[in-house]
Amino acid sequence: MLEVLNRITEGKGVMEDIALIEELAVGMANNSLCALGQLTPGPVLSALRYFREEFETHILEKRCPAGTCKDLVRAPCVNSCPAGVDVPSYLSLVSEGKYAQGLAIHRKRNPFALVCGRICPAFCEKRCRRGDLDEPIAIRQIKRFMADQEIKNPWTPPLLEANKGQKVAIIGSGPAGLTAALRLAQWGYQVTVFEALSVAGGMMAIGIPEYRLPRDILQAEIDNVRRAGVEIKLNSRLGRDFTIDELMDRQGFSSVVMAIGAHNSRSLRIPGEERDGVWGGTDFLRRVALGDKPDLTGKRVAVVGGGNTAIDAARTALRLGAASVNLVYRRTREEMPAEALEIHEAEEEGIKMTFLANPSRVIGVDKVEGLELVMQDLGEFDDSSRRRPMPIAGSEYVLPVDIILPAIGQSTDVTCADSCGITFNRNTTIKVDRKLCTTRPGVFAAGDAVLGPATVIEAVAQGNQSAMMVDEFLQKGEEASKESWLD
């Protein structure tokens, strides 16, 4: 058994090894007479039961998500980056003043260096080896500096393969869709991106406020994708302006990538939520980004949630003139999923944080006049590995507010479910296999529509993967991995 496990950690395993491990473990548990033989299989079988995907990732992708298998991990920072950006190489080049060469390395895995240099959560810094000595290298800031040095030199992505004469449609122009479009264009496909909104960029354009991500910076990186030969059609909504059947049957597209994101705000599901003055957090940010800025002068605003969208909505409301902004979160500060820096900056700007409180109903006749909150106590751990909030009986009180912005999560628009031939999961994400193929042959999916609300860099990683899977599909499954183009 140890020999098989070692083989998997070295990236030499095959899928049959999983069945072999199970067979050996069960045999040992049933037939061993010594305590060692009886107790050893338990942890192995538990690992297979709860972490089977980890075993499959080691075998199929030759990757260790935990970053502990030395043969599969070049450097912890590279391994922790969802897109696998070669951090050590570009940092070394920056130290030598070779900014263009460093940026070229970064763009092989992530074409949005300018964007991520400003808004990436920097998973790489959390695993930086320098942090074992004193503090991690400021990788994101170095990335931003490197990319800014070359911003005046427009990038034309190189074409890596000859024209294949096949068309691919990308539905959605967020980071996943644009990354997939860029890679496929570089590999010789004719790519068209269909975007429902009047601007390209997805949540980068309408979900991240301009004070965090200036629009000229984002536009510069979108223009890079266009220079690769990608056509972006704006105001083109799936189900309204076209269908997948039309793309594949009448417009001649050989494959489709669904990168439609998760743009719908989840509701609070409390009485009175239908009143005027309750706006979804993502809906609010989209309105502002598209120029429809509500006048919040003198208004009292409550934002419900503890993630980055909640923080963005709160800080945006303050910038629109709100007299006060109160962020309501049902757990403690330590459990907030938002970035620590964003939370700190929000407090510095004067946003009040109310912890261990959960909305129970909206107060008001025709419009919002207040938000009833129930104090919470933390109980047992839930599926998110955080302690579950439990209401405290008799602790209700009313927070006087004029505007309520729920930012407790997002979902994917599933209105095309009946006509597009793909299956959605109960949580509204698109059902895909390990190759990101949907239940409809030739149609793939990537980004938030698969992951749920995630980060730009995670969407970029899915864009790379979906492009490789589309290429494999169109080349009739031939083993022609594009990993070499990305390294």
Ligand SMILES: Cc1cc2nc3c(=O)[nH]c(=O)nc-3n(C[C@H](O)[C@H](O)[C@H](O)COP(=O)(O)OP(=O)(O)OC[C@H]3O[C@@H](n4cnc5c(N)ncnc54)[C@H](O)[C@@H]3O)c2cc1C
Contents of the next structure:
Amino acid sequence: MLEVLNRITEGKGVMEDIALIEELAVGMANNSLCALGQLTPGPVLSALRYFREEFETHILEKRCPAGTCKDLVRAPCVNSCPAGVDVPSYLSLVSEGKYAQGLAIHRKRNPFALVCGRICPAFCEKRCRRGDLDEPIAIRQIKRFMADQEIKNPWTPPLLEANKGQKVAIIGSGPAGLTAALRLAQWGYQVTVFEALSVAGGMMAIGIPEYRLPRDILQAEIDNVRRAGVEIKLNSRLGRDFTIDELMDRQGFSSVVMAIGAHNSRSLRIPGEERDGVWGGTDFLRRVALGDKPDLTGKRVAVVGGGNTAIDAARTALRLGAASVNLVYRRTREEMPAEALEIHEAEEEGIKMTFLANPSRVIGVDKVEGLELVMQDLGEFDDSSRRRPMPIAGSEYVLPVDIILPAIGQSTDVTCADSCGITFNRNTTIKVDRKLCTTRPGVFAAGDAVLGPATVIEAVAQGNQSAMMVDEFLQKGEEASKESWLD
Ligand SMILES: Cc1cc2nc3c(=O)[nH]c(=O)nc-3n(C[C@H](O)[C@H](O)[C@H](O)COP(=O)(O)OP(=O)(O)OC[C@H]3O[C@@H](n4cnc5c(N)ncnc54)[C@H](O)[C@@H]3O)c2cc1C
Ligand code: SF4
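Coords for the form predicted together with this ligand, given the form predicted alone:
After this comes the whole thing, all chains and molecules, with the earlier chain placed first.
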């Protein structure tokens, strides 16, 4: 059994090894005559029961998410970047002033260096070994510097394989869709991206505010994808303007990648929420990004939520002239999912934070006049490993406000479900297997639509993976996999 386990930790395992370990462990437990033999397989069986996905990741992706199997972990920063960007190589090239070469290495895994240099949460820095001594290396800032040096040299992505004569459709032009499109175009497919909105970029264009991600910066990287030969059709919504049947049966697309993100703001589910003046956080940010900026001069705004979307909505409201912005969160500052720097900057700008409070009712006759809040106490730990907020009876009070922006999460718009022939999970994410294959053959999915609201670099990682899976699907029989190319 040790031999098989070692094989997996060295990245040499095969899927059959999982069944083999199980068989050996059960056999040992049932047939041993001493307690040692009966009990030792227990931890292995528990690991298989609760962490099967980790075994599969070691075998299928040759990756150790925990960063402990030394044969699979070159450097903790590379391992913790969802797309596996080769951080040490590009940092070293930057130190020699070789920015173009550094960027070329970066783009093999992540074509959005300009974007991620500005807004990536930098998972890599959290595992940087230098942090054990003093501070992590400023990997994201160095990435930004490197990418900025090359901004005057527009990138035309190299075509890596001959024209395959097959068409692939990508639904959604966020980082997942654009990354998948770029890879497939580089591998010789004719790729069309269908985008519902009038702008490309997904949440990078209509979620993340411009003061954090300037639009000319984003546009430069979208143009790179276009230069690879990808056609982006704007104002083309799946379910309204076309169906997957039409794409595959009549328009000759051999495969489809669904990268439709998670754009619906979750509602507060409290009385009065339908009143004029309650706007979903992402709806508000989208409206502003598309140029329809509401005048909030003199308005008192409450934002509900503790994540980055809540902070972005609050800071955007302030920039639109709001007299006051109060961010209401049901836990404490320590539990806020938003980046610490974002919280700090929001406070510096004058946003007030109300912790341990949860909305219970919207007050007002026709329009919003206030938000009733109930004070909370923190109870036992819940599934998210954070302490569960518990309402304190009789603690209700009213916060006088004119506008309420709920930013407590997003879900995927499933109204296109009937026109897709794919299955959605109860939480609205798209049902996929480990190969990102949906329940409909030839249709794959990637990004927030699979993961739920995540990050740009996680969407990029799934864009890479879905492209590999499409390629494998279309070239099946050749056992084609682009894993080696990405390295
Ligand atoms: C306010 C906010 C701030 C954020 N800040 C950060 C940050 O600082 N750092 C970070 O890394 N991440 C951040 N994120 C998260 C990040 O933007 C997303 O995780 C990422 O964009 C998801 O990429 P995606 O390609 O899966 O989906 P999206 O970027 O959401 O793109 C999906 C695209 O599909 C289109 N679409 C949807 N339905 C259809 C249809 N039926 N037909 C055709 N097209 C359709 C949409 O219009 C959209 O363009 C933020 C998100 C928000 C909302
Ligand atoms: S994309 Fe983000 S996580 Fe990956 S190397 Fe760059 S900053 Fe780090």
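Residue numbers count along the first chain shown, from 1. Rigid core (definition): largest C-alpha set, two forms, superposition within 1.5 Å. Here the structure is a predicted model, which means the values were calculated and not measured.
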Do you see a C-alpha shift of 2 Å or more at residue 439 between the two forms, with the core held fixed?
no
Align both forms on the core first, then report whether residue 18 has a C-alpha shift of 2 Å or more between the two forms.
yes
Any idea how many degrees the smaller rigid part twists against the larger between the two forms?
10
Per-residue Cα shift, residue 48, between the two forms [Å; core superposed]:
2.4
